[in-house]
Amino acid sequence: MIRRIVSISLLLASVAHADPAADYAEHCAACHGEDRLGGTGPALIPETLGRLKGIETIIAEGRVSTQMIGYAEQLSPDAIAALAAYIQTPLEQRPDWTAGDMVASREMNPDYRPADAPVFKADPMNITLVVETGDHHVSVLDGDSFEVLDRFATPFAVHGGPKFDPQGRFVYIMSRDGWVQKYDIWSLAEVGRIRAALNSRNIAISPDGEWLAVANYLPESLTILDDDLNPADLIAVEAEGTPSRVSAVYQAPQRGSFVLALKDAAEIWEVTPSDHAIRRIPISEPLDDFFFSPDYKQVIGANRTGDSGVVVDLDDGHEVARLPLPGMPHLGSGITWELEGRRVMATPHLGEGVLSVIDMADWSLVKQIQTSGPGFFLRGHATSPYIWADVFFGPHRDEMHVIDKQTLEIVRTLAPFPGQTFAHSEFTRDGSHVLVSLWEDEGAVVVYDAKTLEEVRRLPMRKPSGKYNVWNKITFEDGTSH
C-alpha cells in the first residue's frame, strides 16, 4: 500500500498545476458524493474501484451503457490523470460500518399505526410503485384507475428495485448509500428506515418475508436484517483472505436461500436466511448479473469481459454451459415465456443493439433479434403476446420496441417523445395495460392498452425510472425480471 501511495503522489506532483479535488467537486461529487462514498453513482475509493482498469479513459470518454459521461472536452489530459490518481488515493481513514452504527442509524416512524385493512378501495394486489429519481420520491399508483394514492419521500438515490413481502403489504426500498426503508402499502405510511452499509447494490427478501439481505460494496459485506429493520448479522465477504464486493443478492424461493454474486471472487455464495450459514460454490471466474431458471436450480451469469453467459448448476456446483453472448448481456432484466412448447429466456445487451433468445432446456441460442440500439429493460406478461424492449442507450433511446413472442419479430416501435429517453415498461396485474417511463426530469408515466398498443393516459412524474407491480413481483410473473 505504501508503494502505491508513493506512486500516486509522484503522479500528482507531475501534474501539480491540476487541482483534482476541485475538479472532483465540480464534475464528480453530484453523482459520487462529496466524500467519495457514493450517491447515484458508486463510491470512488480504492476499496470499491477494485481492479478497475482504464480509469483515465473512463473519465475522458465516459463509460458504455451507464450514465457516466466523458470529460475530455472539459478537462486536459493532465487534469484527467490527476483526477484518476485522486480517486485511487485511499481516504485518510478507511470508512467502516458496524452493527453498532446500524443500530444508531435506525429511525422508526413514531406516528406509524398499522391499519387492519387497506385504507384505500383499490385492489392491493394491483398497486404499482413508481420510483421518481428526479426528486427522490415513490408514487403509489392504483393499477386500475391509474390514480396516485400516495407519494412519499425516499432516501437519496434509490437503487436495485423495491422488494415486497410475500403478502404484498410491506415494501422495502434501498438507496445506493445503504439506507433501507420500510413502507406499509395498506396504511400508506412509512414504517421506518436503517442504514445497512455505506455503499450498497440491492436487497432481497427471504421467501417467508422474515429476513432481508443487503448486498454491499462498502464495507465488503452482506447485511442481514429482520423484517422490522433490526440488524441480525453483518457478514464479511472474502475469498482466500481477500475482501470482495457483493454485486447483488437474490431470493431463491424454491431453495429457501439467498444467492450472492461476488464482484472480486470466483465464487457464488448461498446463504440460509435463518442461521446465516454460508455455502461457497467455486467457479472458474467472477460472475454477476444473475438470471435463474424457473426452479432456481441453475443460474446464468455474465463474465467480467461481457462476452459470455455462464450457466452453473447450483445443486452440484458445476458449470453446465457457456453461451457466446457478446455485447455485455444484461441478464438481470431477462424474462421467460413459452415458445413452441419450450421454455425460453431473453436478455438485452448493454453494448450492442441485440436481444438474445435462449432455449432454457439446453441453453442453446434460438435467435438474436436486431434492435435500434443497446437496451436495458425487458417486460412481458403471461396474458400478452408481446415483449416490450427499450433502447436505453444511444441515439435511439427515445424508442420502445414491441416484439411478438412467437415470431420474434418487432411488430411496432413506439417513439412518442423524440430525443428523450423512453424506457422501462411494467404490466398491470391482469396484463391489460403497460406503463412506460418518459425518463426525464419533467417526465411522465405513459399508460398503453396492452392489446391495441394505443396510448391511454399520461401521468406527470419527476424522472420516473422503475415501476413495480405488487402481483407481478410477489408471484414471480414470467414477464417480470426477478
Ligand code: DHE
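Since the structure is predicted, the reported quantities are computational estimates derived from the model, not experimental observations. Between two forms, the rigid core is the largest collection of C-alphas that superpose within 1.5 Å. Numbering follows the first chain given and starts at 1. Compared with the form predicted in complex with this ligand:
Within the set 93, 452, 114, 241, 93 is the hinge position, where C-alpha fit passes from one rigid part to the other between these two forms. This chain moves as two rigid pieces, and the smaller piece turns through 61° between these two forms.
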Second form
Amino acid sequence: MIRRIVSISLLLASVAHADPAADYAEHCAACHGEDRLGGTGPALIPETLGRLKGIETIIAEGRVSTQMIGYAEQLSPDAIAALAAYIQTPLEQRPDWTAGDMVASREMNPDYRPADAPVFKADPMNITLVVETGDHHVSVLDGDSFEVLDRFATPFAVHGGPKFDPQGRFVYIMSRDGWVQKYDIWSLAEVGRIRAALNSRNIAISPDGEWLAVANYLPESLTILDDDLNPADLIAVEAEGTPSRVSAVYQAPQRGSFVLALKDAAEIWEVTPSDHAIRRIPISEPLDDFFFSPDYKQVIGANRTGDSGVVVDLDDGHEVARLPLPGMPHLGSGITWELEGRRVMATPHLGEGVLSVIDMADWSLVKQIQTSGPGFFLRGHATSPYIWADVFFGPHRDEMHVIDKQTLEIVRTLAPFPGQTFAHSEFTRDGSHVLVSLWEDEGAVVVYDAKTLEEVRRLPMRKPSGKYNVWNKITFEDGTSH
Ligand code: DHE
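And the form predicted in complex with this ligand, for comparison with the form predicted on its own?
Next comes the full complex, this chain leading.
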C-alpha cells in the first residue's frame, strides 16, 4: 500500500513538473494555433474537444489519415497527460471572432470548375452523403448501386445534418470548430470553406438557398453567410444585456425564416434571411432541441430540466401545450407519419429506453414504446410501414429496432455486430433500402432491403455517423428529421 502511494506521488510530481504550455508551443502551436483556436488543425479548447475520447492516445499515436503525428517518442506519458489536461482547460480570456477574421479564413478552391451537368451517371437526386467521423471525410454514395462516387476531406468534427440547396446540387457541411464547407455534388468537388465562428452547433439554409445561418456557442452569435460563403452578418445574441449561446438554428420554409433555440435566454428568435431582421419571442423558460408542426406554425422544444416538451405558437408567441416527457426527449430527431388518419410524431428520449408517440393535432401522448435503451436517431419513409429506431446508449447500443408505424410494436431487432454501436439510419430516395451505420472506427454502412429487412450490402467506412439522402432532405420527406 505504502509503495502504491509512493508511486502515485511520484507520478503526480512528474506530471507537476511537466510543462504543457511549453510542450504546446513547441509541438502543437504550428498547426493548432498559438492561441489554441485552430489553424490547419482543429481548435484545442474544451468547447470543441468536449466529447472527444482518448485524447492522450491521439497525442501519443497520432491520427490515421490526418496530418496529426504521434508524439510518444518525444514526450513522456506524464508530459502527454499534462498536455491533454492543458488543452482541456478553458482559455483565460474569452476569444473573439470578427467579420474580418471570417473574411481572412475564407478559402475558395482554385481548381474548382463547375460542371454543366453531373459528372456521373447516377441519379443526382438519389445521392446519399455519409459523414465518416473516424477520419473526417464524407463519402458520396450512389443510392442505387451503392458505389462510392467520391470521398472528400471535411473540417474536423462535422456535426449535425449537412444542408442541401433546394436543387440538391450544393451541400453545406459544418464542423464543431465553426468551419462551413461548400461542396458541389454535380462536379464532385469542394467549392470552398470559411470559418464562421470558433465553436458552432449547426447550420440552416434559407428556402431560396441564398443564405446560410450558423448557430454558434463561441462567440454567442448567429453567422449569416451568402451562398458563396461570404459573411453577410455576425449577429450578437443576447437577452437583457447577457450573451446567450445559440443551441441550434432551424430553417422554417413556410415562414421563410430561420428560427433560433437559445441556450441561455428565455426567448425564441426568428430571423429573416435577407435583411437579418430579428423577431424576439419571449417564453417562460429556455427551450432547446426543436421540432416543428408541418406548417411551421408551432414548435415543440425541450425544457432545461428535460422533463417536458413545451409547445409554442410561433405566430402569437403563446405557450399552447406542455407535455410530460421525462427522460430528456430528443425532439430534434423527431419524425412524423399518419396513424389512423391523424398525424403523429415520435421522439426518442436520451435518458431512458422510451420512444414517445405524440398526436400533432392536440399534442397529446399516444403511446410510449419501450425500447432496449435510450436512442438518438429515428428515420422513416412515406413508402415504408416501419420506423427505424437505434439504441445509442447503454449495453444494447448494438441494436436497431424496426417498429410498425400502425401497431406501434417492435417487429424486428437487428443486431449484426454484437457489442458494437449500430445507429442512425437513412432511406434511399424511393424508400426501397435503408442504410445503417456500424458506428465504429473500422465501421461500415450496412444496406438493408426496407421490406424484407434482410441485409443486402456492407460498405466499409471509417466511423460513419449521419447519412443524408438528397431527395429525402430537399423534399422534407416525412420520415427524416430536419
Ligand atoms: Fe448532435 C444533429 C445537438 C451530441 C451526432 N445534434 C444534431 C442537431 C442538434 C444536435 C441541435 C440538429 C442539427 C441539424 O441537423 O441541423 N448533439 C446535439 C447536442 O446538444 C448533443 C446532445 C451534445 C453536444 O455535444 O452537442 C449532441 N450529436 C451528438 C453526439 O455525441 C453525436 C452522436 C456524435 C457527434 O458527431 O457529435 C451527434 N447530431 C449528430 C448527428 C446529427 C445531429 C449525426 C444529424 C442527425 C440527422 O440525421 O439529421
